[in-house]
Amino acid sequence: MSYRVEGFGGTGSFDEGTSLLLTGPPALTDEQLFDVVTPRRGETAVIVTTNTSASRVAEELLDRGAAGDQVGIIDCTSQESDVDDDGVRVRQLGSPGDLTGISLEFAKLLDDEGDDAQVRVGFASVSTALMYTEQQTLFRFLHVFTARISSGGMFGTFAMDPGMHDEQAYNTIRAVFDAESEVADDGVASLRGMGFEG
């Protein structure tokens, strides 16, 4: 099985247990995140907020065709929920830097998919995470994250701001995941790395 995507210079798919690093400007990153952990019949998504409200969230993906029972919200970002939708499910942490608390509620909502589901999973964004945690706490945290992406068969979008770090701390980071995606003002400028087919 794998996870067909929209927008890397087509359409094409990526493979199961594939963590994928998105870079440039949170409201690019943002966008293109939204659009690949969208999730297709059969599908579920379970997505970490730690920079946009769970309302928007749920907004964006239902409004790129998901149905409400198919997304799960983790939201890290302090803001009351306001989800209209009552099938979306959301788990409030008070802070983007509750690393333990994430793992939590990414397990709970896991458990009620079960063993076979194919899961989207995204994480925006690690920029805002990093900036409430020290580095190599996160970069512990994201290299479990993922393997448990990979272990579990599911397809992981992690966005992040180049921008707002230092090169170490950049570099220190994407080592973490599969491919990585530099986002441009129009659209995917690049994909390097693992996991893809066009």
The other form holds:
Amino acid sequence: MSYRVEGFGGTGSFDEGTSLLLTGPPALTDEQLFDVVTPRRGETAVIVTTNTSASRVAEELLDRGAAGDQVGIIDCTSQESDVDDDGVRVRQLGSPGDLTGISLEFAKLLDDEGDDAQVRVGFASVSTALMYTEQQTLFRFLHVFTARISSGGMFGTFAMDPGMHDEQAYNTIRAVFDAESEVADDGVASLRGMGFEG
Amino acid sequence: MSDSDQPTVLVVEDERALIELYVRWLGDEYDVRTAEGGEEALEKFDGDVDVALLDRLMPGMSGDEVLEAIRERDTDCKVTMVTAVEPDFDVITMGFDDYLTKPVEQETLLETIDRLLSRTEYVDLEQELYALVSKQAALEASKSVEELQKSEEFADLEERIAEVRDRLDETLAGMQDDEFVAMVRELEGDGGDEREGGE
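Switch over from the form predicted on its own to the form predicted together with the partner chain, please.
Below is the whole assembly, all chains and molecules, this chain first.
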């Protein structure tokens, strides 16, 4: 099984277990991330958001054709949200720095799905998370998280703005991912790494 | 680890018959210590214990209390809780690394202990990976592509990173959700610990 996506030079698919890093300014990566994580038929999506309200995440995914019961959101923004219809499951956390909380809510949201469930995982954004967590701790968290995505045959997409970090921090974090895509102003996304078939 | 090369497992269980059963199952592969209650468990516990198998419901000192005392003394020891009913994921944030529900089968017990021991290896490898990757990133940020291509040190670094990655991939291949939560809790507990791996 694999995960179909659009916007990478046409339609293509990512192998199950792959984790993709989307780089660029948040305004661009957010849109691309919503496109990529919107669940197709028979799939579910879990989005960890640190910078965009749960209401907007839900709205963006539903606008793109997701059904409410396909979507779970782990909201670390501390913003008020009023997503209680459409079956979208929202879990609130106090801070993007609560990594154990994120992993726990993630496990709970997936608890009802079978072992062979097709799950798209979104994380927006690594840059915000880095403001709340030591680089080494976040690196280790992302490594374990992407390993769980891999062992579960899921597909992960993580957004990061390299402009917010020094080159060494960016180069360290990016080493966790299987594939990387740069989102440019004209929306065209370059892609390198493994796990993609055009 | 103790005098023998075998990892040490501490079995804490108030039913004598179960202790005997677990010892029979574990005795060949591990150095097994036993305790029939919480107080005795703390007497038998020290830095050599790699894995503790802890009955949650015991008369006197409960498994939860024993866990708390163990965590105050040593966080490297892996603790698996034995419960009557399957607990919620939340229980993992209390400081357990895994849980087993009664009746415990031999195969499950051996697998669980094996997995917890490999998680100890995982933490060391993962710290080494971070040290290697941040060093690689620093070199990439300060040197030109040509310089890096000529550098033997950089080539060695890349080779070692590939090795560590392969071993981590093997260790993590079968990870389930409860392990994921336990591992994140553990790495967060290490927060601020800037130990350098490798080198």
